[in-house]
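Starting off, we have a lone chain in the form predicted alone, written out as structure tokens.
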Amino acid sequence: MKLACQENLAPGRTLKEKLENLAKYGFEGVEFWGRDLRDRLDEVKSEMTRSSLKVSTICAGYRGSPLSPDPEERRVAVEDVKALLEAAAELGAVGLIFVPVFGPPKLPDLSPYKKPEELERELLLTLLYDLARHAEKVGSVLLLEPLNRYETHFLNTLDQAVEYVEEVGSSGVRIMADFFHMNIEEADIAESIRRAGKYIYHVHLADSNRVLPGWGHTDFESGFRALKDVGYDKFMAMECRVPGDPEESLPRSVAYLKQFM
């Protein structure tokens, strides 16, 4: 298991700057936002050929939403995550980090014909299927990530992730475990861990108050007790707020982790 730290997270004028930094702090790779990331892709491919970082993972960043009753903003959303998917090839990250929707559902409820989870679970199934064909083609994963029920009526717990990865039945799917979100809709995070296991690609690393692990009274230990039992060895990266000063709380942090790896 290796840390990783959001680029935003990191003190620093540049990114030249935040890549030193995360390094003197005792982390291993960076996870960067999607958003901005294509038109800066030359800068942070020169930056991290310099570094002793690698990049983690992509978390989001592409427009539109993916279960959009809009056809226009299903097409935008699909053609974003294609390109993130083949920018995270190119940095030689993990992949992209991807949330199917959030709020409430956005397409129409047509009972007794199908009511919207259904409809949605048809769609994300169909945009699944395609979105792995294109991540295995290009040599990256799309990394499903589970939220809590406060920010999405779908996809919380890792089980339900679980059950489009294997209905997909593609390399190009995987998901993403957030500790954050677990501690939340996870009766055990240790044991759905060990259920999800194998197709646990990536982590985010947040205590129970989202402020840097450590901060909060997440179970930890356990949690990362269960990732050494599945044999997993890929990244966990910060994805929270950070407390004070960071060049304080982050190593902090790093240190407090540590001792559970």
Given for the second form:
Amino acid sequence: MKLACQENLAPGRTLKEKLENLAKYGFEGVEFWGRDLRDRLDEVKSEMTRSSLKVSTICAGYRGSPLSPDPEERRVAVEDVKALLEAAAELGAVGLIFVPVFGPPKLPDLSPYKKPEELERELLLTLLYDLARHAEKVGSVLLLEPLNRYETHFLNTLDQAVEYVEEVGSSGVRIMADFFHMNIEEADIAESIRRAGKYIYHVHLADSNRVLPGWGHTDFESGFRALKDVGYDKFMAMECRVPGDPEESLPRSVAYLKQFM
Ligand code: LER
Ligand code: MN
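Condition change, the form predicted alone to the form predicted in complex with ligand LER:
Whole complex next, starting from this chain.
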């Protein structure tokens, strides 16, 4: 297992400085937000060739909305997700982090025919078959991210994500496990990690209060032991608030986590 950090958390005036700082603090990877990435892909690619860091992942950043009732919103989302999967492959990243829907359902309640959640499930599967094929074709992976109940009504637990991965049955769809969301939704983080095991391709790190690991009360020791037990050898990226001086708090959090790795 390797530590990565989201680019925006790193101090530095330029990407070069940020990458140098992250390497100095003990990180091996960097995660980019997808939003503006395609506009700066050449800059990122050329800077990464000079860095010891690897791109772990791209985090979301697609426009549109995959589970919207508006066909145009869905079309834009699918188009952007496909383009970001290609960018992820070009950067040598593990894949693209994907959240199907934020907040409440956008699809209508057609009960007694179908509830919004049933429509969402069927629509998501339809989209996933297509996105999975594209991911396989370009050599990338779509990483389904369960979020806590306050951010989405839909995909909250690793078990739910496993169901989609198994239903789609493609190496182009896998799971990313975020310790902040798991701390709210999973009854036992270590057991959930063991069950999702072979499908976990990325991890987000934040403590219980979404501050850097070490600043809250999440039990990273048992979570990391479960990751080791399932043979996890990929990146875990910081996605959290960085308190105080990042020059001091980021390496402190790295040292804190390394004792469990
Ligand atoms: C959102 O809370 C989150 O965890 C991100 O990784 C997805 O946008
Ligand atoms: Mn996350």
